[in-house]
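First, one chain by itself in structure tokens, the form predicted alone.
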Amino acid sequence: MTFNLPVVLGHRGARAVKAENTIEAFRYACQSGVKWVELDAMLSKDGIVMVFHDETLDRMTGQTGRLDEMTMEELQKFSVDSIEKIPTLAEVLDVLNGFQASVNIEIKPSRAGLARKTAREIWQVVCEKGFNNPDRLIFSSFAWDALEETAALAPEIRRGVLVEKKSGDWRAAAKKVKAYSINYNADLLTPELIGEIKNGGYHLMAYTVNDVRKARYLRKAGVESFFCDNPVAMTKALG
């Protein structure tokens, strides 16, 4: 395979379509012909790598807690939206490889001091399940040191760095982790800071773009790729 970077990633699969991060989000992603999806992991309290994208489970099972407080057993246990179960990434990942689908992986820490251990654990099941192949990966994050981890373990798998209103100076943060791309909040970005981005020589992705017409305007301004919620509309609209 040759690594061509996606104009459309489907935001936790699709979730404007199925229960986010969910295997049936990113099976019915897959099947539609999107090729490039998005998802969250974090660990569980036994270290186990699941896909999911709070910290706490309220929004999306209804069950209060936090997901780093219990076991994948008994996360397995609950329902996301009432319908599937929430998925380790391994079980995500074999759902990808059987469609030859590729993946941006969001390290989500739960805590600040599990960034470099996530990444890690993360890296682990990437290899087990033969996905660390650089043409279909890309790692991103806001926990810049877990990008830093992820530089050290697999030099060769590409890094976006992660920024958001909050978020401190991502120049800096590039520059450490070797950064191949910018991955944006779209509301926040500008015609002046696009041109900056793409002088320094990195890729520009924005998250989570679902109007058609904001689309069209920040392409022809220099963004390359956008993270949506219905990845199938999105591309036909985009062509």
Ligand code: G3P
The other form holds:
Amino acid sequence: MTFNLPVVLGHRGARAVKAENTIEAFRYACQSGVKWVELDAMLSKDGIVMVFHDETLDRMTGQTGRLDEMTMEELQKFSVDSIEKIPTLAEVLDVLNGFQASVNIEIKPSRAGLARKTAREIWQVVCEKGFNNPDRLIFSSFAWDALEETAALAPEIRRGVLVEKKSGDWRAAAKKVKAYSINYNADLLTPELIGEIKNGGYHLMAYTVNDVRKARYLRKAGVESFFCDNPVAMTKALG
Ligand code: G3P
Ligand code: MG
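The structure above corresponds to the form predicted alone; please provide the structure of the form predicted in complex with the ligand.
Next comes the full complex, and the chain you just saw is listed first.
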């Protein structure tokens, strides 16, 4: 396998089709031919890496409370969208291994101060599952110190600096962590920014793009990869 980042990555698996960040979503994406998926990784109370997007449980499970206030065992009693349990990163990587699929792990510390620990725990699982392979793995994060940690632990694994409205100076962060990519909120991208990022030598990734016309426009303007909720349909549409 060689490193080959596609135009379309499956966002949280394929969240327009299957419940986000679930085993079913990743299995569906892989069975449908998606080669790269994105997932969100966060620590439970007992330090297990769970695949989950929100700090709180209500939106996806209907429960109250925070993910980081419960142990893995407690969390796995709940169901996501009334169907599935919250998977661990280890469980998801097993599925991806079965399909030889690749992954963008978004490191999501549940609290400020947990960025480096979250990165370290994720790296341990990645190594246990044989995903410590620069051809199959990218790290990204809005918590840029998490990326600093992965740069120290595993400089060979590419890093993407995630940028949103409230982000600080991504330019300095990208330099500091020797970023491979800038992963920008698609709604905030302008032709000037796209030009600057490309001139900086970065791979430009945009989230989350579900509108085909928008993807075509951004692609023409220089965006190279998109996080999409329906990666199968978007891949087909973009040709
Ligand atoms: O990694 C791209 C995208 O997932 C970042 O935003 O909130 O969907 O995790 P979010
Ligand atoms: Mg994400």
